[in-house]
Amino acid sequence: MGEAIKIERLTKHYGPRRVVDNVSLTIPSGCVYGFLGRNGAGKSTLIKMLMGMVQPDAGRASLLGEDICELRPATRARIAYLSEGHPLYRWMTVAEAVRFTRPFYAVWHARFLVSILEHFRIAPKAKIGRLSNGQRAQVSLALASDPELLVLDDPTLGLDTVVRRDFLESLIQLIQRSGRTILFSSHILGDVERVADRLGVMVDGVLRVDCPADRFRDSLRRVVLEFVGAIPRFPDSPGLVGQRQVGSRLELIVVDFGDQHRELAESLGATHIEIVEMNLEDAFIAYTRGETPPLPSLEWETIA
């Protein structure tokens, strides 16, 4: 299986602000790839890159096996990017948008665009203008012309539930056939954990987690320490993701907790040790939201 996607050390800077550090990151053909990360994590920041619509400051990457700097028309062509809030020229109506797209490209799938307008039941008539966000994530889907390797960012961004399903569902659909490759960003976690292969995690532009979907859920536990009195800091040890303190608890997020984590919790004093296992929800929140102070204590006021 190839490479469609390869990311060797991407770097990029906004002013004295780096907002993607380092990123390396292969993506294999056929694979369904998640990426998450709050917002400002630096996702969109990397998919311009890769779609050479920002230039980065450092590093080299390739699509479907060509250097991004050199990508050919040819190779842009079997490349399909859909990007965030999905603009088009909204004085165009659908049909228009179709003849305006299908000049640039020499193989042109007539049945694959129909077929997507009649799924989401688009009108070729209909004004781009006047439809809907979804409608509109529908259209660039349908003007994608069946590529090999399929960049979205933030698709469903803007687009209520039953439509954001809908429009994921036909996507698996639509496209991920004999060994095409998609790429999505996103920060919802459901879509990533209906749709997603493998995912990353983007925190701060630093890419954080690269691994299966499952891996990530599974490795990551919420592990509760009980103590009497003042509560120590954690000392850092290798897994450890974040520690907060909750009341007379401490909170630890630790990624494959083992007898070297229990053991120092015990060295604390801790009374009790409870580990908590996380969906992929938590375990996301848990990854990105770094350390917290605690919260203040509340007192209530009387207001005369």
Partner chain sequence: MMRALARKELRELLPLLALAAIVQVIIVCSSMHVNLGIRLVTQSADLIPFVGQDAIWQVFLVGGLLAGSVGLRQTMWESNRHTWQFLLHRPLPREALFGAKLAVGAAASTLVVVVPILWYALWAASPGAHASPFFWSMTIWAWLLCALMPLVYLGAFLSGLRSARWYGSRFLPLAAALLAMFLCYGLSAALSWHVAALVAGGVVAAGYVAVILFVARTRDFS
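If the structure you just shared is the form predicted together with the partner chain, then what does the corresponding form predicted on its own look like?
Coming up is the bare chain, nothing alongside it.
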């Protein structure tokens, strides 16, 4: 099937801060890759390096088999990039934006564009500056011209629920075309869960997770331990992502909870062990939050 995206030890600094830290990643052709991370995790910087908008300090990457520094125009025409906010020339009409965009593509899929615009009921004579944020997102998707590789950097940010759903349904139709590859970065985890078959999670510039979506969701568990008396600290062990004290309980986030973790919990004097499955959003928040200290006790005073 081949590799649509290959990243090798890609690194980027802004001043003393390393915003992308030695990232290596391979995305096969035909994959829908959900790229997750909190604000400032390094997702957008990595995507901009792939698109040639930011120069890496170290490492290399290739798109559709060609080095990102040496992409031929014919290869660039097989790639589309939708950025956050969907910047378009607002003084143009939709038809003028189409005429402006078309020369950048060696092959122009007019039927794809017309079907998207008709689906969203967007008139070619409409001024882009008068369209809503959701409509501009829809026009951006139409202008992508049915690419082999589609890179989306938070494309649904700021859209209402109904428009997001329509956008994603159109995206799913695109996905169903054989051989298409999509790199989908988003803060809206439910959107990623709907479309992605593989996930990457960035934490502080480091790619911490790269696995099938169901594997990430199914392997991570919240383990609740009940104690009588003082709450002990759970010792470091393989798979332990984080722990926090909540009242008389100790909550653990564990990858692949097994007999070793259970034996440790029992040796600490846990009176009850509850294992809770997590949806994708809970798993993502738990994984990226890591360990959190217990909340301090508060003493309320009357304010005169």
